[in-house]
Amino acid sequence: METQDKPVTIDRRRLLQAGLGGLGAWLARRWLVAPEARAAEASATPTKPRADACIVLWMNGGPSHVDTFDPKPGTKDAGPFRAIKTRAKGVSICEHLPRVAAEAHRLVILRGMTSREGSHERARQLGHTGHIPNPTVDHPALGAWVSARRGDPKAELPAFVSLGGPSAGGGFFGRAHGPFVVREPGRPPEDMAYGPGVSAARFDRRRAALGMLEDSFEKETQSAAVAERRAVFTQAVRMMRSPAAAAFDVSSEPAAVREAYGDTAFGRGCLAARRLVEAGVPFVEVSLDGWDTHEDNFERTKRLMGVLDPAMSALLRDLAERGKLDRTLVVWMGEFGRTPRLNGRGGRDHHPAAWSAVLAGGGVRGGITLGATDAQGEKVVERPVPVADLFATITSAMGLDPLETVPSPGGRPITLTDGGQVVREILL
C-alpha cells in the first residue's frame, strides 16, 4: 500500500507496463485523489493471499437464486422445491442440492449479490470482467488478469482454461491471455496430434518456413500481432509436446471418481479442472449452459441442479481430500438471478437486483452465509455486495491488487477490478 507519509516508488516493472502515458495518469491519480478516497482505497488493499488457483463454475443464463441458494419456502411463487438443512448450522437451500448441502461447511453464500445489468451480454461481460462494458474499452477477463501476472510464458499448460464455454477474451492484454477453450471437457483438446504423415521433424521445418514468412511480414508491416500470434503459437507446440496435457483427459481417473462428478459434459469438466489445476493451470472455467428459464422453469431447474450438485460436491470434496481446496478458490455464479415471481409460462425472467453467488476453499470461510434478500427475494435488504466487490474479493484471495492500474491501449489507465471493494468479513 503506498500511502503519502512514504516516498514514491516505481518499480521497473510497473514502469514498463505503463508506458509514459500510463505512468503520468497514475502519477496524477496519486497526487490529484482526494485523501478520503485514498482512504476508501485503502481499505480495498489486498489480504494475506491464500489461494493459487481459481475455479470458477458458471451458470450460463443466470440461475434462479430462490430455487438454488436463497430459498423462500411458502412464499406465493416458490413452487414445489422444499428448503433443506445443510451441514452448515441454520443454513437451507433447495432439496435438489442434497450433496451440495453436504458441504456446505466448506460454502460462503453471497445472498446480496446485485448488480444493474439485465441483458444476458452486458451481464456476462460484467460478470467475467467485473466491468460494465464499455465500446471504446476491450476489457481482460479475469483469467486474462490472472495469466497476465500469474502465468508463466514458458509454463506447457496454458494459464486460463475455458471447459465447456467460451468465458470471455484476453481484452487488451491480447489473445496469449485469452482463454483455451475446450468445447468438450474431459477429453483431449482437438488437434494435439501431428497431422498425417507429418513427423516431429517434419512440423520443425515447416514452423521454421513458416517463422521466415512471419519475419518478412512483420518487417514490412511492422505489425504487433505477429509476435503475440508466435507466443500463443509457441505454447501450443509445448503443450503439443508435453505429458501436461494429460491432464484434460479425464478416462485414467478410477470409474468411482467419474462417477462420483457426474456422466456429464459439466461433470466431466469439473474432474478436468481439478487435475488442471494440479497440473499448474491458475484459472479454469467451467460452463453449465441453460439456466436462462422463461419457460418451465422448476422442471429445467431441477434438471440443471441434478446436474451440478454431483459435480460441484464432488469436485470440493476431492480437492479437500487432496490437500488442494486450501489452496484453490471455488466460485459459482451466473451473470444473474431470476424473477421470485413467475411469468405466464411458468418460467422466471432476468432479474440482476438480487441474486446469489458461491464461494468455497482458498482464503475464503466456510459454513456461513452473508447478506440477506427480502421475504420473496426481490430486493437485498441486508449487505449488497456488487460485481466490483466480488472480484476485489477473489482477486485479493489470489494475492492480486485489486487496484493494480495499467493504461489500455488508447492511454487510459484500467483498474483490475472497478472500484470494488474487498468483502473482508468472509476472508479467513
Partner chain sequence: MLRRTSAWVALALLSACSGGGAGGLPSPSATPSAPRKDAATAPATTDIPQRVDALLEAEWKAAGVSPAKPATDAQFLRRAWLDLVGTLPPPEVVTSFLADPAPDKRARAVDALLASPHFAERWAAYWEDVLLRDDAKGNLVDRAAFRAWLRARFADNTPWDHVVRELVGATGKSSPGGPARERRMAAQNAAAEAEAEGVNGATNWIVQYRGGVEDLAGATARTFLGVQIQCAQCHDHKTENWTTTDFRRFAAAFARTRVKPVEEKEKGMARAFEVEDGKRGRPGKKATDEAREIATLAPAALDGTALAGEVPRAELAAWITSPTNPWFGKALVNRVWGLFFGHGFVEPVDDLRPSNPPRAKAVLDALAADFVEHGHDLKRLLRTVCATRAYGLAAGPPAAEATFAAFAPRRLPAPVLLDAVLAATRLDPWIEDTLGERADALRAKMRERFRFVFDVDEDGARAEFDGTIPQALLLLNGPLVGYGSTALSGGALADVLVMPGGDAAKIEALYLRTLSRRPTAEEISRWVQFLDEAAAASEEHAAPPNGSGPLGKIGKKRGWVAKTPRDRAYEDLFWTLLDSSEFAFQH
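Computed from a predicted structure; not experimentally measured. Positions refer to the first chain, counted from 1. First, how it differs from the form predicted together with its partner chain.
Comparing the rigid parts between the two forms, the hinge point among 190, 290, 166, 207 is 190; every other option is more than 12 positions away from any hinge.
Could I see the form predicted together with its partner chain next, after the form predicted alone?
Next up is only this chain, free of partner chains and other molecules.
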C-alpha cells in the first residue's frame, strides 16, 4: 500500500502567507469583496499571456476524481486502485496513469473544482462556456471565444476544431465561430476530397459555372447573406486545397509516434491536436467519452485510463520535445466528478460538488496541486475553484481578457467568464 505524502499545495502556503487560512477565509474574500473591486483588481494586474493555443481533453460523462487525479486510498469505497508517486514531489495519482505520472512535473492538478450542476447537459454547457445554460443568452464555447478574438479570417484552417465532437457552439459569436467537428479523429475531415467522379479540373469548371449563377443572384437580391454564403464556400475550397489540412490526418506520422499515443480514436485525436496546433489552429478539443460510470465503475474507469494514459502523456511529452508546450495550454476536464460512495451497482454517480481538472503547458506552473478535498473526496476543503474561475484562468493564460464584456444580441452586456477570478497561484 502506497503511503501518500502530503502534497505541497501552494494554495495553503499562499493563504498562510497572506494571514488567511482555509475555505472560510477564501469564501469571505470572494463574497465580501464587491465584484467591481474584484474586477478592478483583476484588470489592474493583467497576466502575461503565454499560450498561443489551447488543447482541451474533454472527458465526456464526468470522470471519477477519486479514481484518477485525487486518489483516496484506504478509505471506504476507494476500491481496488492504488495511488502511485509521480515525478512531482508529494503528488500521487491513480496507478493506472503511470505515464501521466511520469509527466506530472508538467501538471497542475486542481483538486478543488466545484460546481452546482449535476445534470450532464447543464454541466457540459457550463464546462464548455463557463456559464450555466440560460434560455435567453446563447453563450459561446471557449473555443468560439478564442476563434472570435484570436482567429485569423484568412487562415486556411478553422480556429476551433473539435475532434470527436460535438463540443458546444459559437453562441452569440455566430455559427462561423463554432467548432469544426471531425467525427473520426486523426482522419481527414469528411467531404474534403472531391465528390464522386469529380477531378480537380471538373471541380474548377463547376465552380466557375457556380460563380456565374451566384453573381446574378447576388446582384438581383442585393443580399448580404448571399455574399456571405459565397465567402464561406470560398473558405471551404481554400481549406480543401490547403496543404495545412494534412494536419488532420495522422497517417503520415511515424509508426512509433502513433503507437506512443495509442491506437485509439482518442490517441489519434491527441496526435492530430498536436499537428493542428503546429499548423496554427489556436483551439482544439479532443473528447473521450464513456466516463458516466453509474455501474462497473472500476472496470470501465480502468479501461478509459488505459486510453487516456498513453495519449495524454505522449501529447505532453511530444509538445515539450518540439518546443511547443510552453505556448500550448493543455486542459484535462469533464463535466463533474463522481460520488466517492459506491452505489449498489458498483458504480459512482454524478458529483459536481468536488472534482479535479488538470492544466499543463503554456503559462501555468508544473508539478503542483492546488486545492484539496476531504478524506473521502466528498467536499472541497481547500481552495475551491468554480468553473468560471477556471475559465478566467485559461483565458488569461491565453492573453484574452476574462472580464471582457460583449453585448448579447438582446443588447445586454455579457461578461465572457461570468465574473470569474483568475487563479493566479498557478500562473507563471
